Amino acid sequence: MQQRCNKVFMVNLLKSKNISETPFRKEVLEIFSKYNNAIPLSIVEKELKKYNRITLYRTIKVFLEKGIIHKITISGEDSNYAICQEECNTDAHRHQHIHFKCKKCKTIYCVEINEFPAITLPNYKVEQLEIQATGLCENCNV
């Protein structure tokens, strides 16, 4: 996923997503931008310069129904979260890619597909499906 610290965009964002804009959440939209891959909520906490755990996760439940971050669960493993594509909104994230967890550096990337692959199960109504891999990232398969 493409980085994206401009400040601008950050502000387009939120108000595109009619969100409002304090600098709390300009401030943890900012941690989220700087990195390429899916983070713990451990890593925004200690990125923060003063916080109120409070305000932090309703923070983070408005990115989330908003569609501006998602969450990344993978069993045994914390929470983990990633800027959204513009595509994600307060109905539903429209995600394409495959969530990939490095073996050797434990970092999770959104991998970024052509052709998500379609699953019809009889009888079911699928609306979201989610796709996780491990292995070796590029920069650790080397």
Contents of the next structure:
There are 2 protein chains.
Amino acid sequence: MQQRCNKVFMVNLLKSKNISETPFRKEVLEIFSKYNNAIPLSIVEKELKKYNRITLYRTIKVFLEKGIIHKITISGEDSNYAICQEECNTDAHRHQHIHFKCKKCKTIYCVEINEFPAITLPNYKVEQLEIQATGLCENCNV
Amino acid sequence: MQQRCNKVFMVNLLKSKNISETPFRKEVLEIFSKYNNAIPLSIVEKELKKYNRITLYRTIKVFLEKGIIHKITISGEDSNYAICQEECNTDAHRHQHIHFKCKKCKTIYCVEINEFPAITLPNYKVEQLEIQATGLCENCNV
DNA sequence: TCAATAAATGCAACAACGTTGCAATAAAGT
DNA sequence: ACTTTATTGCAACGTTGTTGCATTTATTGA
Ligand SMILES: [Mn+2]
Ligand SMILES: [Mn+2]
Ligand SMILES: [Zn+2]
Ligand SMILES: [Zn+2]
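Please could you give me the other form, the form predicted in complex with the DNA, since above is the form predicted alone?
Complete assembly follows, chain above in first position.
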């Protein structure tokens, strides 16, 4: 697994995606990479030294478009965001992982999965699956 | 399969859920039951004779709480709603179906599925799965 | 059937979340 | 260092959804 939690990696990530490296973007990226789970904007906001709502929205938008982060939408929850583990780009965010929400600690994890399930539906052509699971996470499953 | 598309059924549904039957609610219910796919509020709005934004929101909320409809949230899309096919209630909306979005016609279907996949994750306790699929629907899969 | 009661509706006002135009500022390329 | 290009931040706006309150409608039961 690639190391994704240091400043050198951050800057390279921005460079590799062809977006200019600004203090704001680096800081946001560091916040994301510090967590090993998905986080809502409210957390990013709190952790930012200098917070500007509009710039944050625009930063998130750029990161989404460039495949740096992906968005996790669970009904009734704030949107959550997490760093992309695989190589993603604007069009394709194919992840071999599921999104797991712990009922107890409410954390949302991106969980890698090796045997990704397949579904066949008569008359339909299924091309992609997105799976959200709920239950108890590693920490809460005592 | 139960017949879910006539006025008698509608009224019984409202009665059985212990909510009073008003013209507005009956009309909304008829719109939902007329479609065999999930629809956003914009469609409900257009089909209503007399549309009131606030009353619609409140109606939707009640229908959700009573397990008459369920909400389908797909990232980047308007929320969609569909009549519940099984017996649902406030707490439990367990459906043995997936949500399928057709890439071509953009329709979102609730598709019943008999062999619902299972997932096991080391150290996690997986209790529930929610699956969203994309591809081509019956009509577009030529 | 009709009055009493309880619930739903609709208006105004508000709040959260997100976007856009534009001027000021900072980063990149030469 | 200077020019060009992109980002930032402010003000203003749009959309989605909510709440308080008065009015209207549905339900109950005498
Ligand atoms: Mn993920
Ligand atoms: Mn459904
Ligand atoms: Zn947990
Ligand atoms: Zn289709």
